[in-house]
Every structure is written in C-alpha cells, then in structure tokens.
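One chain is shown next in structure tokens, namely the form predicted on its own.
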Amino acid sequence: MFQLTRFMSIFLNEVTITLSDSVLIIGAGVAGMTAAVELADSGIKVILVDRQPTIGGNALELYKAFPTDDCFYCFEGNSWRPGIRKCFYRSAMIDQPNIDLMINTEVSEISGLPGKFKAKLSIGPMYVDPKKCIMCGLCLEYSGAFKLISPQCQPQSVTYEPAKAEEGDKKAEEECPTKAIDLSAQQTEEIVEVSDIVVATGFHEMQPVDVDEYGYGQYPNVITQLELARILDPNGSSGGALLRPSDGIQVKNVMMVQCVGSRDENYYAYCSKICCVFALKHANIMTAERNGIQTTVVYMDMRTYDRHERYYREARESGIRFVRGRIRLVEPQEDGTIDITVYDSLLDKYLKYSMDLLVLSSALEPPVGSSEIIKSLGLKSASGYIGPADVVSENEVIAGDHVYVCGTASGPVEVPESVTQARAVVSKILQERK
C-alpha cells in the first residue's frame, strides 16, 4: 500500500508530496508511457509529468511510423501477446490508478540522494480542467485562443492559450456547459519525493533559420520534415492533402535534402540515424497515396540500417530520384514555385530544377531541458543528449544510480528501440526491488 501525504508549506501555492517507493517519469512520449503503465501495472506508483498540455510527444505529429507504417499512436503490445496493438489513447494512461499524470508542467529543480530525491514541479495554469471537458467544440466557436490539439489528443480535452486571447473568451468560459474553463487559472508548484527517476524527454527537431542557404524562415514553401508530417495527416488543417503553405495549391514536384544540420561541424556532428528513413517514408506516401507526387531528394549518403531497407528499394522502384550532392542555391519564383540549383557530385556539374516545395530534414537535437538534468543530478553528457553511466557495460538506460533514461533522451532511435528501452528499465527498477 502506497501512503500518500499532503502538506502545505510556507510557501504560497506549493505542496510536498511524499510517494512511498514511486518513479518520477520525466517525458510523456512512446518511451515515457511504454515505462509508465509496464512499472504501474507492475504495481509501482509512477508520477508522470510532461511540459506539454497533452500526451504523446513527437509521435502526436508523426503520422505514419515505421517499420510499420501504422499510425504513430500504435505500439507494439505485450510481448506475450505477438501481433496485439493498443494505442496510446487506449492505454489506460488516465484511469490506471498508479500513474498520477501531470500535463503541463516541467520539473524546475532536483534535489536528494539517489533513492530519495526531491523534484520541484512548476506547473502551469490549467484553463480548461480535462476531466470536465466534454469536447463539445462550444469554446472553440468563440475563440481562436481555444484549440483541439489532435481528436486523438489524451486528456481528451481542450486546451487554451493565452497569447491568442480574443474578445469570445469570456463569453466561453460563462457557457462552458460543464465550467471546465477558468480564465483565473495560476501557476503553482509541487515538491514531490521518489527513490527512481527516469528521464524520457525525447527529442526535438532542429528550426535550421540560421542555414541561409535554404532559406528556411524566409520562404513559406520549404519547410521540414516535421512540419511536412503535420501536413501529410488526414488530421491535419489540409485533411491531409499536400498544398503549398503560400497559396494552398496543389503541390506537384518536391525536393527533399538531408543531412541538414546533421553531419555538420557548425552545427551537430552526428548523424541523426532515423533522419533518412523518416524522409523515405514520406516520400513513398506522397508516391502511392498522394497522386503520385514526384520527388527528387538530394543526399550524402543513404543511410537505411536493418530492415529500413526496404524504404529505398520502394523509392527508387516507384521513380523517386536520387541525387547525390548538395544544394548551392534556392530562389523562390513569383508563381510560388522554387527555383534549386543542385551541385550533382557523381555527375559532377550543377542541375537546375523548379520545385513547389522543399522540404529539410533536420537534425534531431536534445530537447530544451536536457542540460539542467544533466547537471542537476550529475549525468554524462553524450553529444548533449544523456550518456550511460558506463559507455563500457551494456546497461545503456542506466544514466546514474536510481537514474535511467530511455527513447531518444538518449539520443535518436526509432519507436520499436523507445519501447525496448523503456521496457529495459522497467526490468531494471524491477530487479533494484526484488
């Protein structure tokens, strides 16, 4: 039996919490909830934050994930059970009684010895409360300050931002059937005790604004790999129709380049491992599902590890060219197309091409965030993301003593990796208690 106790402090709007033996998840990405609701159903108390006001992480916005091509909410089930997916929105992540889910909040401080640190949650207003929200679009008639992030989104709720705050947020909170909106709402902060912590803060894609030559920022139509996701999604503002950001046409050719930000001393050194893939897999949708959009993707090297194979060999079956080399020049046109120079280093010469979209793929960066843990509880640092304790044993998710970190904390990995990763640490905060 878990105690829980619940004091005031001194401080205005803080509270202590003390949870017997309980895991401090930090991250509500795949990693973060695979380890979630495996240590929860496992019997262990598990407090789950995430800064965002809904679950899911990066994999929100992914639309279709590989190897699989399933929808991104959908992860490999229990092992025991081959073939049996759930869904993230499915995942008992609200009703699981051992998980205590904290949307919205970040952790601003850790203090303590390993097996009984403190962390200091800041956690923000919370303007419409997701267990009274019905989803009844009522608010979002009203004002563009109200918004349903994904109609998959859990909590099943929407959210409310401050900074596009219109005339009709008054008139919606009065009218919310349910008073789910408090425009009053504050910020307050929770003192929070646990003897594990496991950091699962994922990863974020780099904005390349500073590598001119694209002109990323500048021009509407080139946009990243991320961004051209949210477009691809039947979800999406679009319904999931390629149209150019500029003047909504149907977009025809795109050019793809990789390695940006990747690879590169002024930037990141390392390769981004899933950037070439996640390309791939889009430019196989845009292919066979998008009426044969025709892409060109321009590259150092092709870097399909493992089973990802198959994502090229699709490619360049279906017609998608391949140039090796990089882009010199981008000039956007008046009728919204983009005029690309291309220097062709197996040809050796420069191909001029007209494009309605260029998309980037950028290299996956850590998260903001990821320093002040690292140093805070005195971790390794591996190209900013979270090193292992000992980059020599094979207990690569042990990051520090009661410290572990999964998915792409870690640095890139793919979502079957996520997953084995989380798994793994439940496995070894399981064998810490036997």
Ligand SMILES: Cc1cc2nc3c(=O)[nH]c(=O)nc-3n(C[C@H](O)[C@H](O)[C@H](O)COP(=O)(O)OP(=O)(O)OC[C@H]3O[C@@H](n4cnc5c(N)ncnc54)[C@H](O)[C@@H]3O)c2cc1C
Contents of the next structure:
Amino acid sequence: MFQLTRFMSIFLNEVTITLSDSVLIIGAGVAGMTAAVELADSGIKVILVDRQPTIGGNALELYKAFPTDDCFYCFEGNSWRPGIRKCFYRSAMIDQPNIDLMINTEVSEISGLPGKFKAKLSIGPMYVDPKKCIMCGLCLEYSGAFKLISPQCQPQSVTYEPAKAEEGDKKAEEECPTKAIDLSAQQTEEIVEVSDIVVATGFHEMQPVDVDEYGYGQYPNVITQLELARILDPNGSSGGALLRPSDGIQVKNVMMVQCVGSRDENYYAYCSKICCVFALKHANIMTAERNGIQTTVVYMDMRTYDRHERYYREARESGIRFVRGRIRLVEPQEDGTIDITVYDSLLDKYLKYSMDLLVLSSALEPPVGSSEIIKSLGLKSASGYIGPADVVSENEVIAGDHVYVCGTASGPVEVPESVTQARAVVSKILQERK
Ligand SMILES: Cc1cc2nc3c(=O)[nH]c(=O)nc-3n(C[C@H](O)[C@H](O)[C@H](O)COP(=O)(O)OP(=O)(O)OC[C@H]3O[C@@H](n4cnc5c(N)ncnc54)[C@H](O)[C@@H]3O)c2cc1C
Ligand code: SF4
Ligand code: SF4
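Switching conditions: you have the form predicted on its own, so give me the form predicted together with the ligand.
Whole complex next, starting from this chain.
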C-alpha cells in the first residue's frame, strides 16, 4: 500500500518523505524518462530527479537522430516554437500523476538497505518557479542572467544563473507578471525512502582541452561534434547556417577527426561506439542540406555497427572524403582558415589541407558524480561507467540488489538502445513485485 508522510526534520530546509515501494530514477534523459513513464503507467510511484533545470539530457541538443533521421524536437508547440507535435515522454513528465519530477536536484547521499533505501536530495535554489513561469520573456529583456535553455525545455520555464547577476535582476523580479522569480531562494534538502533505484545518469562529451595537437579551446574554429549539432540546429543562434565561429563567414570546408580521447591509453582506452555514426550523420546532413560544403573525415577505423552501415555508404556515394590516418599539425591562419597536416597511413604520405572548421569526435565519458554513485551503492565500475552486478550472466541492466542502470550510464549507446534498456529495467522491477 502506498504511503506518504512528510514532516519537517530538525534541520532547517530539510524535509523527509517516506514513499514505500516507490522508485528513484537519477537522470531524466531519454533512458530515465522512458523508465519513469513506463513504471508510472504500471501504477508505480516514481521520483525522477535531474541536476539540470530541464529534462531531456543530451538528446535535447542533437537536431536529427539516426537511425530514422527524425528530428529530436518531438515537443509540443509554444509561443517560442509553434506547431510542433507533442512528445509523449516529455509531456507525460508533467501530466502523469505517478511521476514526481524534481529538476535542479542531485542525490547527495544514499543510505539504508536494498529494498529500503534512503536518498538525500539537494534541491535548487529554485530562483524561478517553473509552475508559475509563463515564458513571457520579460525578464530576458532586463538581464542576461535569465535564460531560455531551449524552446522545448521541460518544465516550460526560463532559468536564472546567479553567476551572471546584473542590475536588471531586481526589476525582473518585481515586474514578473506571475511573481515566478525569487532571487533570495535557498537550496533545500529532502530525504526520500524508496525501494529501488534506477541510475540513468548518461554521459558527458569530453572537452578535449588537454589534447594539444588539435588546439581545442585555443582556436575558435576547432569544435566538438556536440557543438556542431548545436550549430546545425535550426533553433540555434545562426538559424542552422554553418558559419565559422571566429568571424561568422559561411563554412565551405570541414574536416572531422575521429577517436579524439577514445581508443587512447592517455585518456579513455575504450571505443566510444557511436561517434563514427554521428560523425557520418553530420557529414551527410551538411552535404545534403547545406549547399556545397565539402567534408573530409580522418579516421583510424570507421565503426558503423549494426544497421548504420548505410550512413557510411551514403557518405561515400555523396562525395565525402575519407582519409585513413592521424592529424599531425593544426595551424590557424590570419584569414580564419586552418591549415591541417594529416598523415595518410594508406598512402604513407603527409597531406596538407586548408579548412574552415575542424570538428573533433570527442570521447563520451561518464558524467561528474558517477564515481560517487558507484561508491555509495557499492556498484561495479566498467571504465568509469556502471557495470553489471553479475559479470557471468552480464545482465546489463541489473547493477545491484534493487539497483538498475539504463542508457548511457552503463557506457555509450544510441537512443533506441537506451529505450530498450529502460524497458528491460521496468520489466525487471515489475517481475520483482509479482
Ligand atoms: C554529438 C552526438 C550525436 C548523437 N546523435 C545521436 C543520434 O542521432 N541518434 C541516437 O540514437 N543517439 C545519438 N546520440 C546518443 C544519444 O545522445 C544518447 O543515446 C542519449 O542521449 C542517451 O540518453 P541517456 O538518458 O542515457 O543519457 P543523457 O542524455 O546523458 O541523460 C542523462 C541525464 O542525467 C542527468 N544527470 C547526470 N548525472 C546526474 C546526477 N548525479 N544527478 C542528477 N541528474 C544527473 C543529466 O543532467 C541528464 O539529463 C548522439 C550523441 C552525441 C554526443
Ligand atoms: S518574467 Fe516571469 S513569467 Fe515571464 S519569462 Fe520571466 S520568470 Fe517567466
Ligand atoms: S566509434 Fe569510431 S570515432 Fe568513436 S571511438 Fe570508436 S572508432 Fe573512434
């Protein structure tokens, strides 16, 4: 029987909630959202937490998705982005009464026993109340500290970054038509008791600042694949036009380099699995949708697993160039172009190219905080990601007793695999309760 008791503890700003039989999901990306909706639809109470002010995780910024080339924007229309179809998962986060969605929230401590965990949640500060914000945009006019993360953010609300505080903040607080802003908001804590924990904390794209040969972080025209996805996005700052970050000039030539930080003992020894496919996806989009852009891909091996081989075939047929080798030298020029020297291992020759943009297929790494979760729940680590509890059966979604993992929290996987794993977790939890 589901019970709810909420009482103030002796600590200021700390609330304890007992939700017997409910499930705590850490991370509201594709995997966490899928698990949340399917558990909730099966009548199970879910507490879904995400450290970000919006749900959606990395998929929020990816424009088109392999394997279907559908747009990632499956989201209901609003005044900022009219006419978009409604996404089942994201709208369910708000509408499904069995889901308690907590954004800006992290799990700071886990104690208790399997089947009866206690998780301490650190919430906020919630400077903007998402239930009150109507996205009128007034505060954005007064101060750069207020931000619209994305037109399809959920909850539909602007956010406030205190590090960018400006004079106009106070005026925005006073004039907000719904009184949604509270600049004096403080962090609060809650302790929840749950029977199961699902870790869906996803991945982070490595910032290759230490990989000296590419000059990332020094040269503005050297970017990562995730940054390229944001530029190609019609909702991005250039409206989808591929412009050089240094001077806004139209890009004509792009070089991509694979395995940056992956398959490299100095960084991550593993293959990040999906970066060959998303590099090809971006190369194909640029060829098909952005007139006249010539793309060259420098690779060690092209690993287009499973059904994604078609992206490689399409890329070859459409004239995208492939060079097997490694980049040796990156030299930015005064006119904004970059001279790139590549060692071609098939020709055994050094080749020199002039490019507008260099895109790094950077390693996908575990997000900050993964090792703490692994430690506090006594889980196995697999290259920093969460490994299966039983290495013999290798059931990839069972991470411990009453602890499950899905999506990229267990290593790089695509969206369909993340969804399949989330559904496997739901099925395991339902079987446990029979
Ligand atoms: C450039 C690029 C292009 C891609 N293109 C495609 C594509 O076309 N098709 C495709 O299928 N896949 C693609 N992918 C892969 C896709 O992004 C992932 O499969 C998908 O986002 C995984 O979802 P997830 O829920 O596992 O993780 P994430 O999207 O990473 O979500 C994890 C969530 O957990 C939250 N979180 C993390 N740690 C904590 C914590 N300690 N406490 C609270 N919250 C936390 C994060 O804020 C985040 O919201 C691409 C990836 C990249 C980098
Ligand atoms: S002024 Fe208030 S309601 Fe309008 S966008 Fe800002 S926070 Fe939201
Ligand atoms: S998927 Fe491709 S780019 Fe990514 S690490 Fe593996 S081989 Fe390198």
